[in-house]
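Here's a solo chain for you in structure tokens, the form predicted on its own.
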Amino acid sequence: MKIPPDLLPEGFRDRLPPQAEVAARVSRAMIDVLTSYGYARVAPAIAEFESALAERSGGAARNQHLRFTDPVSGHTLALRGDITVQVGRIATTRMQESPRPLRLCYHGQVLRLKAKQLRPERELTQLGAELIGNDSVAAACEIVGVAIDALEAAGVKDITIDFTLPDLVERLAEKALPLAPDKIDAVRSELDMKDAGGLSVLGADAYLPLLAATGPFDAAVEKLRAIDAGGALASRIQALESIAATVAGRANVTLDPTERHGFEYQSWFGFTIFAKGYSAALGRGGTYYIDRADGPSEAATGFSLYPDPLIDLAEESNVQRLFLPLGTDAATGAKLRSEGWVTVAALDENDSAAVLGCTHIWINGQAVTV
């Protein structure tokens, strides 16, 4: 069977005008903040060793890569899944001696094997930054304002920040509230699937009112500051109030302290981000640890967006498309295009304001709506 000349593989699409321009304006206002606030873009690779990038993903990605074999090289190569473990890799290698805090931004395609229920897409945009080198609270509050700001020169609104504590489970199971060793990572499972009888089940009842600590964030958090950990959970409960507080008025904020999903690599904080109107998440952060070849891992704060959304629900910009009439000059159409006027220059007689999509046309030295 002839495949269709317009057919693309599912999950794929193309962004014809006037989308593709909006979807550059859109990647536009949010790199422009990121870089604004200090992070250097980086740019890697499309495509990477096999064996390395999965190794650097952690082994359950490895079959969440499309793979091939390199004609050149006779390796297998994949094609990125994520760009944040290549920036991890970008600043433990090639930028392992530049001053810490290192702070990098990114932007790119990504593709995906399978397609998720709320994102049918396969290949979908990613953006974000990451600062290498600190996961402290003020690292984390930078990253979280950095990452609103972003989504609101994108024109965002209604933002809400869902904060959570990947490795809480780990941290009470130490001494406050003890769990063997080979429970925890069934205890977690259960916590993240907010299933109460399982807990009951796995004899973690203690776990139990973790559960209830979720929602708006005054009030979850006071649930959470409630349950006797013999002062486990202060320090954590004191780094998410600090946080909450340098958002508050921009963003609604929610606490989920048992949500692990897209959280796995996290280290001591996790936030996803939503907004009114989108039905999917937006992106998500936080902190965690990336592996050095020549020594101990490294700490880092970043978060990932995923704009193709607001690209999708974006208006289109009222761009001022001038005709040059046959026979204008070449610099007067340079005059008028520093001047910010789109021009659309006439190639022969039958070319007209009208069908080339022009909103005015070049009369007697002056610009005439259409």
Contents of the next structure:
There are 2 protein chains.
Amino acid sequence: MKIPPDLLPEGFRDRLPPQAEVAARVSRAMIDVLTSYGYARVAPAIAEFESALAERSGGAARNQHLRFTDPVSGHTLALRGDITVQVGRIATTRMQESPRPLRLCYHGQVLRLKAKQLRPERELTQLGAELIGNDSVAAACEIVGVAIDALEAAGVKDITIDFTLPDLVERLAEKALPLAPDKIDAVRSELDMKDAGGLSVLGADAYLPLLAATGPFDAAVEKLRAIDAGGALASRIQALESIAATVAGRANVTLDPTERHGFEYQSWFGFTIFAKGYSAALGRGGTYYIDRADGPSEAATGFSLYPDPLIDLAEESNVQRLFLPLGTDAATGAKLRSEGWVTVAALDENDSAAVLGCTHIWINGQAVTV
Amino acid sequence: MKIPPDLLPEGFRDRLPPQAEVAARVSRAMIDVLTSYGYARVAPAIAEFESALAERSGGAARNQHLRFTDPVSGHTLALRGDITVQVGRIATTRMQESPRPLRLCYHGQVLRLKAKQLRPERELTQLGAELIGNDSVAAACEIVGVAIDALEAAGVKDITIDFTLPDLVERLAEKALPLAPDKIDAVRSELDMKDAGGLSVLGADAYLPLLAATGPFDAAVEKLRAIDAGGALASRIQALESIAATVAGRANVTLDPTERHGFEYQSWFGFTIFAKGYSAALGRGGTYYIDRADGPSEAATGFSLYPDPLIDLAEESNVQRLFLPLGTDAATGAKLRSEGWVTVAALDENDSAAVLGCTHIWINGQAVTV
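If the one shown is the form predicted on its own, what is the structure of the form predicted together with another copy of the chain?
Let us now look at the entire complex, which starts with that chain.
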């Protein structure tokens, strides 16, 4: 089959003007925010040894890599599917002697073996910040705040942060609402499906109130507090309230304490970011541990944003393009560009300001509206 | 074999701070220059159907792609090795109705099957501008000027532009210094090797003076002019002089009229960019044709820069990092960041300004030097 010249593989696409310019602008604005909070940029390699990447990725992610045999090394290489994992690798190897907390940020393309139903892209932009060496409430407050700042800088409005407690069931089972170890997974599954009947069948009626402790933060956290857990929840509730307080007035906060999807590797705190007008989540984050081959795992807190939907919906900025007629001298062009103009120079008599999308023409030393 | 956790495949590497920040700064500065000349950003997909990419790449490049079988489509996909080819595809398909000249620019990662001897990287940054629909002297002047501006914005000094005339032998053979068609390739090879003896053996003594017409532009172009080519060279020499004149005072210009390496697809004009302190070329460009499946090929002029060496050698900028002690309120931090400070907030009593690389501490409402 002859492939049409403009056809790209499923999940891949070109960005044309002005969308490609918007993409650059949005990413810059967000990265500038992360940098302003002291997060230093890292740029990990786009491919790694598949075995090493899979081992660090773990779980479902390990089979989600685009793989190829490298004719040079003879090894199987994988294209990265997540930059967070790479930042963890860098933090615990080449930067293991750097002082903690270590603040790192990144921006790049990630690739997926298969598209997800709600996200047809297999090449995605990922951008994020990781605070390595600290998973305290203070770290969580900073990370959530930086994520909101970054989205606001990209022009996102009406942000909602959905909090979760990824290890909630394990913690309750251990400290307050005993469960046989072989039932923990089953209870988690029923909670995932919000299946009250299923919980009862499992003899886990004590976990039923968790299903109701969801929704707008203040009401939901009260329901969580009402669960008699002998104090096992007190510190977690206090932590969530602290984080919610730092966000107050800047984003809506909701709580879904048993939400696990996408938080398989988070420790005590996780969050998902939504915004009005975007059907899918814009990003997520939380606290986690980075496994080290040569020592104890290291605590960290961070977030990842997937800004492609922002870019697709962002508005084009109004660029003023100034047409320079034939014969305009080079120094004039340079001066106008240094003043912030985008200049479009005529190359011959056929070039026309209007056809070339210019808003202005340089006539007699003045920028005249087309 | 167990792969060490910090080992990457040959030709791939991570950029750490501050080099990763330099990379972002250098690329931004260069892209901003291209944009200021009216080049609109495009962001082509990182992977394409291998057969389509190979067909458009042609020649040696077609076998230089990293390839993999896509489990989704069943097709072989290739990671791009050159963005110029992709821009040509976009210009002649989805943007074929856009007015000409069409100015497009790009910035992204390209991947190579094998490293080159002088360039061990297999993941490289490529950044460039293409002026599609025009390959005139005016177009060449603009493109060379934009390339110099971009490099200057990245802090590069002492730039040398080496001009070449990629179709020189064909032109001379056709119009002035007849050669049997089956000897053209042999003559080109001898010229490539600067082998005077080889030219004589081929009975191509008339081409010997080309070997001497190299070096600093003014002297070399005089030697080129002295070749009795019955006027076949006059327009080319005039064109080179026009381009050299626009560059005068901004870059050194040299001439190597028979240089072909890297110019297999250029038409009448090619150039390579060097700068003091960098052993390898920083980029190249020239005039060329974009083949179209559905019509005549289209003339274009452009350049590509490979800024990785710039990034590796660039100096770190002096960033002022301001430590915010515990208890600094959020509004103060926001105000300081809006003033241009990079702030680093203490998360607990153990955090120290000096250890975290801060230059200043916020004390009593003032930024005090550490």
